[in-house]
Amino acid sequence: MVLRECAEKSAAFQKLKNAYTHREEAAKAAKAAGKKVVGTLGCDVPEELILAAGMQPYPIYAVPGGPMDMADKYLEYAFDPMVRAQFERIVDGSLNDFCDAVVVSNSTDVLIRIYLYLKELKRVETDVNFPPVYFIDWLFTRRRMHQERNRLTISLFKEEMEKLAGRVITDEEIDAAAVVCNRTRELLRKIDAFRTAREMKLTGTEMLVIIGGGFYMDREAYNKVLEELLEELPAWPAVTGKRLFYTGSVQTDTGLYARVEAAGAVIVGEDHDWGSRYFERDYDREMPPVRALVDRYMLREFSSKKAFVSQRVEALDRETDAAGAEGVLFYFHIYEEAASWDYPSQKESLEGRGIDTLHFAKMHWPQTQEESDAFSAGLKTLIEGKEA
């Protein structure tokens, strides 16, 4: 993690960095205080419902280079390596001390398979101990009929969370949670404006810490820290470098961003779910709660995993324009083919507008030495403005 001196000296940023680095602390503290903790897998689990039930969300993250004994035993190798590592953390008992349940959304096709594997494991392997698993089966198109189906899906998920919490979740509790979550997103958008401004005050690495730290904090405490940070940012020094937009595999740690920015670029935006896509759309408090939840999650900018090529082309064009990007880095893990299908059309559209591109696909996680060398060379070419 490469951070500037201004970030290292900021008390507010250090609170976020601590939460980002020590991700279990808030979950264990919540558990010790009598709260239930809900692990989430996938970007479309409505956090407002979990918070309204008085429970603590806990995004399940992957550890690069860790042991994969259980994943090797139960999964084929042709799974995205990051998802294999998340599966490992669920079934190897790592979550058992503090996590009461796991909720999987069908945000990607591979997560659907992970849910089915977990469900079958519960049935046939009685000696494998991990929390009970719930599933959210969204429809991702925006037709009215499908939105109606999603309202039923979220109503059923609400009932499951009520059983887990042992009580009814009221509309007033959902609204109160939505107020807090909307405030989080509002603050993050204001902070992100310092990254996308003509005179940049934030790096992509710093923004990843700011966003990701909040995943593992009490939400109201997180908002207070964001408010503190927002007051400091105007005095932070400007950042220079080629403005790059990142698209591709989710980045749950700062390693890749730090390498890009150490090479002389600045990541001014991204469309993965641990980045700026997280705070794109608010919960509409004028709507009934279930409808507001469906609209909040289904009407965000299109995910690379659940959209048509034409939608992804238009989305990336909008996002790069908004961020003032001069180049786009496409980066996909091995066995994560779906997002790479969009690349040829996206590249054509971007380069037709004078935006440079660099593409890496089928990358191991972590990278092999050969991949690392090629990545460094490609970055140098992209940053210097030559054809990549």
Given for the second form:
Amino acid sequence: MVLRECAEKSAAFQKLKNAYTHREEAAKAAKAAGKKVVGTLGCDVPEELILAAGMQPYPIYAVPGGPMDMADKYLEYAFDPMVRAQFERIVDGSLNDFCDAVVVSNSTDVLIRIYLYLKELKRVETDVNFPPVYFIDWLFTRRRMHQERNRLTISLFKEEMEKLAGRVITDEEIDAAAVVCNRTRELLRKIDAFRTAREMKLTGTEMLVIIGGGFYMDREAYNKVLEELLEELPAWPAVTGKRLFYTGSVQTDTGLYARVEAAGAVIVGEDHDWGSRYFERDYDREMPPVRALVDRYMLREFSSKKAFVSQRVEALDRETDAAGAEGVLFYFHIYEEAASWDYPSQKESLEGRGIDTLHFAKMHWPQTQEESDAFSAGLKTLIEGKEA
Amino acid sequence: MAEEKSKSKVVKKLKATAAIGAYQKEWFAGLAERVKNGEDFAYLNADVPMEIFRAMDIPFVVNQWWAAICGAKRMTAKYYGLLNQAGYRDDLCSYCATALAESLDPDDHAIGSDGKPLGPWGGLPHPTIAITRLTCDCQSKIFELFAKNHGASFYAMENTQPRKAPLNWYEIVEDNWEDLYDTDRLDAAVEELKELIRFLEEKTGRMFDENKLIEVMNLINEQEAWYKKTRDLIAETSPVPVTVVDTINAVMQAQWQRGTRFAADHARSLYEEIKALADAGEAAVPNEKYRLMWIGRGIWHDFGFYQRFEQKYGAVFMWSMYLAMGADSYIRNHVEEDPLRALAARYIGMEDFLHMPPWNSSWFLQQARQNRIDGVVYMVPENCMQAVEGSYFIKKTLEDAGIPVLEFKADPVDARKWNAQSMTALVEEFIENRVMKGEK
Ligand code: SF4
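If the one shown is the form predicted alone, what is the structure of the form predicted together with its partner chain?
So here's everything in the complex, that chain up top.
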């Protein structure tokens, strides 16, 4: 993790970095304090509901380089490497001592398969022990009937969370959780403005830590740390470099961003959910809770996985404009294929607007040596604007 | 070559296969003519409820059928080159992206120097409507791009996941679909149909008539009931009168004509023909020793593959999903009570029956038992997330029941990636080491 001195010296940032690095601490502490912990898989699990039930959300992340015995046994080769590693952590028992449940949202097709496989494993391989699994079957197509259907889906999910929590989740509790989550999003947007400003004071690497740290903290404590950090940021030194927007596979650690930024660029925005998509769109407290939840998760900016090509072209144009990006890095892991169909149209639109692009598909995780060399060479071209 | 020697004689004898092939050509020419005369023309993914289009008399072509035609015409190498030139990857979704690739071909409707059309069957007429369901993350993107290239309207239908999944779906689906599916899921599917109908009425100016849908649905029931009889007949007959080489084409092509009098009559004629062969004691493979089940899409570019094990081992591929899905998954009785709900109960389950554990694995086992299967050859398609269908569970279910399974990866339409020799060797080894040793 390449961090600047200002970040290393900031007490607020260090708290975030600690949570980002030691991801189980808060969940285990919550568990020890008698709270239930809910592992989440997919970026469309409404955390407001989990928090309202007095439970602690815990995004299940992939650990690189570990054994993959269970994934190799149960999954076909066509599951992308991060999802494989996430599946491994669920079924190898890693979560059993602190997670009470796993909630999967259908944020990509592959996660639907993971849910079905977990359900089937529970049925036929009873010796494989992992927490009970719940599923949220969102519809992302923007039509009235799908919004209505989503309201039913979220009402059913709320009932399931009530059963898990052992009590009713009141509207007031959801509202209180929404206040906390909206405050987080507001603070993150303000902080992110230091990254997207003309004079950049934050790097993409630092922003990943700031966002991801909060996933593994008590949320009110997180907001306090963000407030502290916000106070400090005006005094942080400016960073320079080619302004890049990142689109593609979720980055749950800072490795890739640090490489890009060490090569002379700054990642000023991204469309994955461990980045700026996380704080896009608030929960509208004027609406009844289920409507507000559906509105927040169904109608935020199109994800790179679940949208039509035309929607993705427009989304990326909007996002790069907002971030003031000069270039776009497309980066997709092997077997994360859907967005490959968007790329030619996106590239055409971006390049028509004077924005450079660099595309990597079918990348292993972690990269092979050959991929790593090609990545470095490509970056050099993109950043320096000449053949490496 | 062994391939030549082992060609099933019956494949040439089946009039039904030739009849549907000829009909399809004639029908396609008629369709092209209608499109030329300015009618709307819909291009549909296989999981779209085409019954609505049939009832509204909107001409349509089904993506997977057309991909098979393009594959059989060996167009794929050219098409993937075109995708590549346009900046797309050429190793993705070969089955579903064939028509998108074709839409990039400037010669699709051209005539070659030999006076023959360059595109398959003279090329795909320009659709005015392109519709898919969101049963995987790629399909909507492919269809939207395809629609744009043709100047067609793009429309997508949503997909939902079941909460309940009774294992014996094939026993209850024909009459008791309310027990099979979550009620709200069926409600949502009916709403999808109504929305689709509204879109089509607006787009084409034609009115949807529910009475016509009832007629279409009943014709389909008639057709699929013949497939059930055919499947049952083949299952109980040894040696089998026909192989998958005979049935796949005859059934798959006619399925795309379902809801017509022709298709229902064709299904009857297929049954009668096979029944006559069975009654006459005609065997597809007279030395039949081992009955093989094929799980996966058809290898359109190398149909001879299925016959390479007949003479040497007496191993006959006698089961494929094409006939058996017709037999078990399409019939919906008492349609008149609520035709749209009956149709909803047909279209939402199709992908799940085939691709979702435990529905697929429990059905494959039931079918393997009914057909007295000695070994299963299971092709897991490359580059398709939708067909990632719990192969572990399928294999385990069958092998726990004592039926050996050979699982391998291949691409059903991309001839570039198919190595006939190594695939044949793989199956031979399987037959010798597992099927012949009587694991079952
Ligand atoms: S993932 Fe499979 S079903 Fe989906 S478009 Fe690709 S080939 Fe077709």
